[in-house]
Amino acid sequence: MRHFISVNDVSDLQSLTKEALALKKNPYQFKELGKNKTIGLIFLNPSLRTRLSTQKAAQNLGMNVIVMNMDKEGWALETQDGVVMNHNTVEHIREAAAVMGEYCDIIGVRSFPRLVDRQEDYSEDFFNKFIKYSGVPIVSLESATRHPLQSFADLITIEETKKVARPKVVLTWAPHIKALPQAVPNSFAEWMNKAEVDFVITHPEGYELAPEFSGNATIEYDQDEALKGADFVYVKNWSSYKDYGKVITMDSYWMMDHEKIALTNDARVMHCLPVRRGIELADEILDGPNSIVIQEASNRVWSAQAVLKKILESNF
């Protein structure tokens, strides 16, 4: 593995999942693997779970960790080529990424979409330029279109808590007070389409994901119908892909509560966090026995550690 940007960078999904679960049992087994290696975690957007879990994962492997919040500590980056930089950008990504590559053996990058220009966001130009100019392995800490470390942690959580060999997994849209990216649902769908699950996506009309991400999933516009017999329910808001970045509806009926859970096979409820209580998920669910959101968040360490271990083994 050279870079980790999506599930497509994983050659054997089942093997990597088993490796993550093994690391969870013995976190320090490969403490010498990252000795004298440095990972730079570069954040252009806020983070809680991603920063802490990836930092802990790297330290478990013996790595040095440098964290930089570019939005507060760095120069405003220019990403377009051939421009005269006479506005608010101070440094070009060509030099910035190249210099970071001189200081770090691996770089993790987090950058959200602007939700203005779909073509720009979905081109993943920012990440592609980091790969091109840094000269070192790049790990996505969330991009405009994907959040692969989160999705891998989701798969780990499903694998260790499932009660049947092939569970029914439902990704359901939830209301929110503002427009959110499609990165988490895109990524979750991409991973579930490669996992041993029966996968259903449910949302109001107008919230269809890009076909390359929804893939072979069953699309159901009736949430109650989709939830029937579900073993896992993944709750997440996202804005429209077709009417890009727009909020089409704020229908509170889509919030998960006890009435919705009663339609399922006593489903485990998942969410990537942070979550808006009383909007996306009812308190009774989050604080009840069906919620596995904390276990899911905890598994972010093992998804990151398995990926970093694979990159260290493959490149150094």
The other form holds:
Amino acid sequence: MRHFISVNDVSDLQSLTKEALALKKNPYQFKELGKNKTIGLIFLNPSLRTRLSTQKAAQNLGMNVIVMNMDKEGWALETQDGVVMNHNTVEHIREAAAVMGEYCDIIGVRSFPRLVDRQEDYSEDFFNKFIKYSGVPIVSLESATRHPLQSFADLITIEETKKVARPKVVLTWAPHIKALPQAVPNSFAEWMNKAEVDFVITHPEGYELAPEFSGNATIEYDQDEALKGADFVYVKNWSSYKDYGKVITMDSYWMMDHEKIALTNDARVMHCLPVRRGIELADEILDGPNSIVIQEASNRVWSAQAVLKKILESNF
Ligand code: CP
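Take the protein just shown as the form predicted on its own and give its structure as the form predicted in complex with phosphoric acid mono(formamide)ester (CP).
Full assembly next; the chain just shown is listed first.
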């Protein structure tokens, strides 16, 4: 593995999942692997889980970790080529990424979409330039269109919790007061489409994900119908891909509560967090026995550690 940007960077999903679960049992087995290697974690947006879990994962492998909140502590970055930089941007991504590549053996980057121009966001120009100019392996800490470390942790959580060999997994849209990226649902769909699960996506009309992400999933516009017999329900809001970046409904009927869970096969409820209580998910679910959101967040360490281990083994 050179970079970790999407599920397509994983050659064998089952084997990587097994490796992550083995690391969970024995976190310090490869403490020498990352000795004298440095990872830089560069955040252009806020984070709790990604920042702490990736830092912990790298430390478990013996790596040095540098964290930079680029949005607050760094120079304003220019990403367009050929521009005269006589406005607010101070440093071009060409120099910034190249310099970071001199200090770090691996770089993790988080950069959210602007949700203004779909073509711009879905081109992943920022990540592609980081890969090009840094010269070192790049790990996505969430890009404009994907959140692969989250999706991998989600898969690990399903694997260790499932009660049947091929569970029914339902990704359901949930209401929210703000326009959120499609990165988490896109990525979850991309990973579930490659996993041994029956995968259903449910959302109000107008919230269809990009076809390259929804893939072969069953799309069901009736949430109650979709939830029938579900073993896992993955709750997440996203803004419209069609009417790009727009909130087209906030219908509270879509919030997961006890009545909705009663339709399922006593489903385990997942959410990547942070979650807005009483809007996306009812307190009674988050505080009840069906919720596995903390286990899911905990597994972020093992998804990151398995990925960093692969990159260390393949590149150094
Ligand atoms: N789920 C997730 O990525 O959380 P953070 O935004 O807090 O990192």
